[in-house]
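Only one chain is shown below, in structure tokens, and it's the form predicted on its own.
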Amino acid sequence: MPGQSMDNSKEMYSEYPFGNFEYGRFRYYKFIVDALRDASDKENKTIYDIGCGNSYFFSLYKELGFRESNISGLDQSTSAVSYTKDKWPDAHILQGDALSLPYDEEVADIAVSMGVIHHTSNPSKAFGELARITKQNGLIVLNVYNTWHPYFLFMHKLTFPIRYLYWNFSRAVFWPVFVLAYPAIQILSGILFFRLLSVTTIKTLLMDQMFTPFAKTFTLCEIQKLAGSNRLTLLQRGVNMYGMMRWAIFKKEGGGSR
């Protein structure tokens, strides 16, 4: 589309950071807590979490084990990154690109990628970024948009008008937007949360997931490509989130990246 790139996703998601979220969301994440409880040596561990946003995933990481100096994160948003920082100071924190990651090779035990290749221009290749500083029989924990779940039709491929408009004429398209949005997601967060959500939470919500440059879903089949390509073992994947997610687990083992 004429207009996005991701100059635009960095502005979005600097005005807009992941982390401003308010509805329990540990509990969809159980593949993730199972893979690093699991894990040996936690405290001498290297996390490395790509688009920590505002270190949502940091203090699980911390209450299983990790310490705070083996915790690196790195976000394009210039607002999470001074956020997580100010937060988490012993932590390691970085301003970059997915798709350009400044680290060197195998320097991570376990790579995170919570809801970010997808959001990029290149999925395969912010995927090959995760492989390529990952350790030899280092973990990459991995969770994208499903292709098969009805929502991404409707909140972000059929918005695709809305979109144009707010990317190439005026930001102003998000305002009659979120007024129409904001009763239909009150009563969804109610049905499957049993609360209401703030403005901040709703107006990242519509960002993140309707506004996004990019949004990327997958089947079990790319998640199998990207193990393959990338010469790793598919441990374990599943759905989460009412099957609006798909995770996956890989192992580097043998070869590594390309």
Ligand SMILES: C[S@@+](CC[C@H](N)C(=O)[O-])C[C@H]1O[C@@H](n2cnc3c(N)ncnc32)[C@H](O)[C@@H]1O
Second form
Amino acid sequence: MPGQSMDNSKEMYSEYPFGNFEYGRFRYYKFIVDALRDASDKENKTIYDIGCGNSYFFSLYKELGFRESNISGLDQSTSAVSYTKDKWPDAHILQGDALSLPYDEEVADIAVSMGVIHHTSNPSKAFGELARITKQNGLIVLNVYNTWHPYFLFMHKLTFPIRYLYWNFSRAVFWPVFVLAYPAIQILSGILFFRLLSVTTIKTLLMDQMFTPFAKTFTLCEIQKLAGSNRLTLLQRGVNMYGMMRWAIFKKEGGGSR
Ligand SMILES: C[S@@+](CC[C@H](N)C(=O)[O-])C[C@H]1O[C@@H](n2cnc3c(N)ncnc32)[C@H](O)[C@@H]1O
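Just the form predicted on its own so far, so send over the form predicted in complex with the ligand.
Complete assembly follows, chain above in first position.
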């Protein structure tokens, strides 16, 4: 569909970087806390956060014992990269494309990609890149949209005419949508998170989930295929955020210990 370009995606995430929302996301992302907490020798492990946005998960990495100097982050968004560089001066932050990572093979003990590959033009290729940079015996922590939850059907699939107008005719299309969606999102947030969201968060969520040029959803079968086609073991998987998202932990089998 016209409008589906990586340039549009870059423009959007640079104008609306994915920030640190006020609803306390860790509660809904317990799987990553568990996966990282269980890793041994965290002091010396390298962690690569691909599509790191505004570095939401970096504080978790540090809290769990990873060294800031062993954290690498990459994002296409100019504003997210500059924010993250300022906030984490000892981490290695690059602007780049998840489809062609500027890293050597097998550099990451743990590769994390939270809510990213479904926003690329080629999610299987993006996942292949995660597998490529992961060391033997390393882990990949993935979070993607779930096909079988109605949220993305309403929020993304059925809203394609709005997206078409936005990318091909006028960015002003955003404003009437924002005014109409604002009360609905606040009601949903009140029910799910027991709190109201800021205007910035609502704008970011609308961009990330409705106006984004790419938002592929995944079935369990597709997650299993990602493991199979990259010769990885699917260690654990599940759903989070009330079933809206799917998470999975993959292992790249090889010698040594985790
Ligand atoms: C939903 S946000 C998630 C950010 C962060 N992982 C988090 O959970 O807070 C998606 C992020 O993926 C980035 N992204 C999307 N496509 C990308 C690509 N091809 N290369 C690099 N980053 C990309 C966006 O710029 C955005 O920051």
